[in-house]
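There is one chain below, alone, in structure tokens, taken in the form predicted on its own.
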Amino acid sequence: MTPPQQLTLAVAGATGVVGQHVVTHARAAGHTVVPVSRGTGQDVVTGAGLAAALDGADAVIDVTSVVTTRTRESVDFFTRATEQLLAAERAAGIGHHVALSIVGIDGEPSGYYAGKVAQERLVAAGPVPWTLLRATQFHEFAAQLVRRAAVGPFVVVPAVRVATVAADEVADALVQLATGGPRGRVADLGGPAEAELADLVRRYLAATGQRRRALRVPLPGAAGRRMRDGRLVPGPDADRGRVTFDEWLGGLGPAR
């Protein structure tokens, strides 16, 4: 049997949330991994250490973010950190752009959606053959919204069914990826199963010892409506997780 491929992944974004599993999988596969960060001399919005980090890359795996809900501050960061990036692996002469993505978020006008949708335009008119894996949000958005969206001793979420994943799962399938040719769109990865995103951050937070009360409020406007009718939960022909959440919530410590 012929061995896999061992290749040089550079992973922008290795310290988020799915970056530091995308490292940990692309090492443990064997690939060389270059991380692309602010905190290993990168910055993606400006293109500062673009050009030295991605030489001799094979493939980019980007799964960077930017923690914020304003629909101009989402579109002007995936605009400029994948023109940026894209510029960079052309000069390079990488051959596969790696991009993650949010199951359902079409025709999105406002929000971090709103940002997600303009990445995807790019990439799929960019100079770089592409793949594009659209994900649900992660089992750790319930810990993320405990965080963010605390208010005294309550916790507002937005009304909103979620079909949740591992962010280690979704980080393992675009090493996966990342090791094969560019295939355009890809099926949707979701989690095992469906749940109201309230009842979830309750879930976390009886796991994680913390008395804060869900509060779950209907978002206003057209937008709230299609996240309470399911609109980001995968369809039939989309690939599915294996770990629960409840599995995931039993992988955490007291108050985390």
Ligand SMILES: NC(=O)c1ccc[n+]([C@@H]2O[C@H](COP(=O)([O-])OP(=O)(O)OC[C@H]3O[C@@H](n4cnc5c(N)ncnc54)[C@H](OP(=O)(O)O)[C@@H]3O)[C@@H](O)[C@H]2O)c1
Second form
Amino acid sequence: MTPPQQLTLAVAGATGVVGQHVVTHARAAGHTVVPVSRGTGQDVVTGAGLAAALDGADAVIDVTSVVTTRTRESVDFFTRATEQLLAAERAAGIGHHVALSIVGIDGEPSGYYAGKVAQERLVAAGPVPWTLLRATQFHEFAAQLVRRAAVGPFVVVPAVRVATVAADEVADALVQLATGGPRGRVADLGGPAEAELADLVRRYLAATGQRRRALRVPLPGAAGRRMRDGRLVPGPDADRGRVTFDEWLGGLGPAR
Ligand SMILES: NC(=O)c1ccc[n+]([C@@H]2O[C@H](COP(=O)([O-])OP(=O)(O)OC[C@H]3O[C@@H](n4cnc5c(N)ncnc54)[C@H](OP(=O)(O)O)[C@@H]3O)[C@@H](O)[C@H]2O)c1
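The form predicted together with this ligand, contrasted with the form predicted on its own above:
Everything in the complex follows now, all chains and molecules, and the chain you saw is the first one.
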């Protein structure tokens, strides 16, 4: 039997929601992990610390993010981060850049998704062979929204159809992709079921014993209509995770 290939994987965004799972899966598979984040001394926006961190890595998995809904801030972050990472990878002779994007963002001109569009373009046109996985919102997105969009006793939730997936399953897919060769854009990864995001947030609040109320707010304009109509839900060719939202909820402790 051929022994599994053991690689050195740099994980940019290693401390984030999906990044932590990427680190766990990579280590469980016997790979050496180099965590990259401001918390570990590197900055993908300024490039500080990247050359030293990426030295000797076989592949980079980029799961960095910025918390914003502002177009300029998102585009600036993902542009700078991708340019800095790709330049450092090229200088270090790394032959595989693995990026994570979001299902259904094609041509989105504004907000957070505009930054992801910019990131995808740079990766595809960049100097490092690449693989790009688009995933749906994570089950954990319900918790991220509660942390970020709570206003007093309310959580403001955009009206959007989603098919959330466990971040753990996305991370597993990213590690498997990183250990193979560059494949360009691969099949989208979505969760097992479609739902209204506000309903998931309500279920999350109830399961974690929080008294806040989720307010479903339709976003204005064509982009808002596309989200309500299911643009962020993957098509029939997508791969599907198996862990349901309720199974994920069942694994949480109180007030997480
Ligand atoms: N959340 C979702 O539902 C979802 C769904 C599909 C795809 N995605 C994509 O998945 C990726 C990760 O999302 P997430 O929700 O897991 O993110 P997250 O929890 O917000 O984590 C972001 C990570 O990026 C790091 N980071 C931020 N700024 C940095 C900088 N200047 N230099 C170095 N590291 C930096 C953070 O660490 P430090 O703060 O320590 O620097 C952290 O490790 C994003 O690209 C997102 O678009 C997310």
